[in-house]
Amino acid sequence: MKKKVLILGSTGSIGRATLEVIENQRDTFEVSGLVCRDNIGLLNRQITQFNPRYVCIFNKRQEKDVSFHKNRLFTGIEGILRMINTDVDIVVNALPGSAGLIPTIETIKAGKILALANKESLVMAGRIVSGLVNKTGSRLIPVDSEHSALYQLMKDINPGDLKAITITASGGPFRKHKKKALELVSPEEAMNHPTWKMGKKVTLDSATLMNKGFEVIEARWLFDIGQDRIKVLIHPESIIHGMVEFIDGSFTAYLAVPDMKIPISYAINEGKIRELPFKNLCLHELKRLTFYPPDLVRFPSLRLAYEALDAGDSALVVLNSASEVVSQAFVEGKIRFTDMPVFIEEVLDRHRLTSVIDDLEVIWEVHNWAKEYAEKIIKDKR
């Protein structure tokens, strides 16, 4: 029997790459459902190619533009939840932002295999998500290249042998910029990532290193490891995606070309490695692999992520929510690149700390407060 795959965010970069993998593994998978925010033209082409059983869009007013059976076309978050609770086997959650949290929770509750590319699920509610995984027996397999690398490296490790884990970062498009020059960079420049082709929010977060901060938070919950043992190194070549350090001073590392189809294939194949007809890594072509520590003065967002982890659960929600607001403000030209971490830190300083949150309603309350407060201070200081 072929595995039925539901793709949340099918027209984004992860969704498109997932469909490429499935196209090359038709013997194993079939597309059960597609979820799209607003790229209806591409969605219609995906429908023609993969003939899904269900489709969901966010905006009901666009129903007339979708070339699909109306009785199997859903809308909004309610439609996504209905699709999760069909006979689907694997859910790829590639939705951007906080919108991905509820589908993550529902997928785990339904006992499905979750291939998770939505960072915000673990940043906002890592305690709740990891607790549900343990309780339900559902499987959560990370899609991020860094976490996929660490997931594979740590499968058979004795916890007592582990000293630390290292997540690598390309450094983004501004890794050589002086601090003063960062004040003048444009949204268009921030979207010019040197290695990866990603969605707008994650690309911007990579430029600020907030994305790497989010990955540190994800790693804390995915691997049940203290933040003091989660390291970050800038690695411009983006060949080593993760490393494990042992108590005897030795390391193991995961190397691959920077191609999201590799971790996607691993995730939807439930931890099995399949041959892929895409570009492979040629070690003899590598001229050098370089590493250096991140500059937390020029890129303070990574520091804020570590501090939020130290502060507790509510700070993690605030960090994510404020980041969504300031990122949009920068893209719209309302604030400078260097203003983003300043505003985020101000929201963090003003929030009422709750160290442990195990209630989704409380998470949404903190999320809404943080978004409103971030929007207010941006408006007041313009």
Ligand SMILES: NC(=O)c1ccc[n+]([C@@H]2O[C@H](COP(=O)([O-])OP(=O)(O)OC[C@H]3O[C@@H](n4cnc5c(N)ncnc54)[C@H](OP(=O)(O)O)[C@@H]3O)[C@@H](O)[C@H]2O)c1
Second form
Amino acid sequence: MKKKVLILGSTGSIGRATLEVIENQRDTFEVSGLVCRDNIGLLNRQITQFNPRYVCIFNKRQEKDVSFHKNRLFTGIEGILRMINTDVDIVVNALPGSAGLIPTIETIKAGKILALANKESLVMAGRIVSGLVNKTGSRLIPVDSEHSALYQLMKDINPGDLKAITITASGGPFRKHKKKALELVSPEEAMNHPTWKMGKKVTLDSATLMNKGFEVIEARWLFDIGQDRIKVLIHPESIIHGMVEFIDGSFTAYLAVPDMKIPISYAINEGKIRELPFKNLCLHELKRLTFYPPDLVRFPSLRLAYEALDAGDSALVVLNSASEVVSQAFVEGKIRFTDMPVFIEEVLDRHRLTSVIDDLEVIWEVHNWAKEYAEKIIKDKR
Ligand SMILES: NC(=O)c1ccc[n+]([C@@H]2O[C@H](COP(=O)([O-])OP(=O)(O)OC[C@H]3O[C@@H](n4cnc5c(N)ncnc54)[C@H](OP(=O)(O)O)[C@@H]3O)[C@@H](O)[C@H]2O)c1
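Given the form predicted on its own above, what does the protein look like in the form predicted in complex with the named molecule?
Full complex below, order starting with the chain above.
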């Protein structure tokens, strides 16, 4: 029996890479459902190529342009939730930002295997998501390359032997920029990532290192490890994705070319390694692998993420929600690159801290407050 895969965000960077993996593993998988927001042209081509059972277009106004049977075509968040509850085995959640949280929760509750690219689910509600996974015994397999690396490296290790884990970062396009030069960078420059081709928000977050901050938070919940034992190293070649350090001073590291199809294949194959016909790592062609610590003065977003983890659950929600607002404002040319962490810090400073949140409604209350407050201070300061 082929495994039925539902792809949330099929027209995005992760969604397209997932379909490429499935195209190469047709013996194992069939596409059960495709979901996107409004990229009708690509969605229609994917429907023709993969013949899914269900399709959902988030933007209801576009429904009429989708070439698909009307009784199996859904819209909006209700449509996404319905699809999760159809006959699917694996849900790939590749939605961006807070849009991914409700589908993550629904997938776990429905007992489906969750291949999770949407790191924001864990940033906003890591305690609730990991609590649900433990309670229901369902499987969450990370798609993020660093977390896929660590997931594999941490398999079968004795917890007492573990000293720390390291997540690597390319450093983004501005890793050599001086503080003054960072003030002048344009949205177009920020969208030009040196090693990964990704969606807009995650690309911008990679340029500020907020993405690495989100990944530290993601690791905290995925591996149930304190933030003092989660390290970040800048590694511009993006070959080593994660490292585990042991109490005897030894390390293990995971190496691969920067290609999301590798962790996607591992996740949808439920933690199994499969042969892939894509570019392989050629070690003798590597001239060198370099590492250095991140600069938290030039890139304060990473510092904010560690501080939010120290502060408590509401700070993590605020970090993500304020980040969504300031990123949009930067892309629209309303604020400078260097203003983004300053505004996020202001929202964090002003919010009412709740250290433990185990109620999803409270997450959304904090989210809405943080978005409104961030919008207000951006408006007031312009
Ligand atoms: N790209 C990477 O290499 C990478 C690596 C690790 C983790 N991630 C994480 O994976 C997630 C997705 O990243 P991405 O780079 O693939 O993003 P992306 O290229 O922007 O794609 C987002 C996908 O989600 C759809 N979408 C957006 N909002 C939606 C909504 N409200 N309802 C339904 N569909 C919606 C988009 O549809 P339209 O095309 O119609 O807009 C598109 O299919 C993010 O959380 C990111 O941090 C990405």
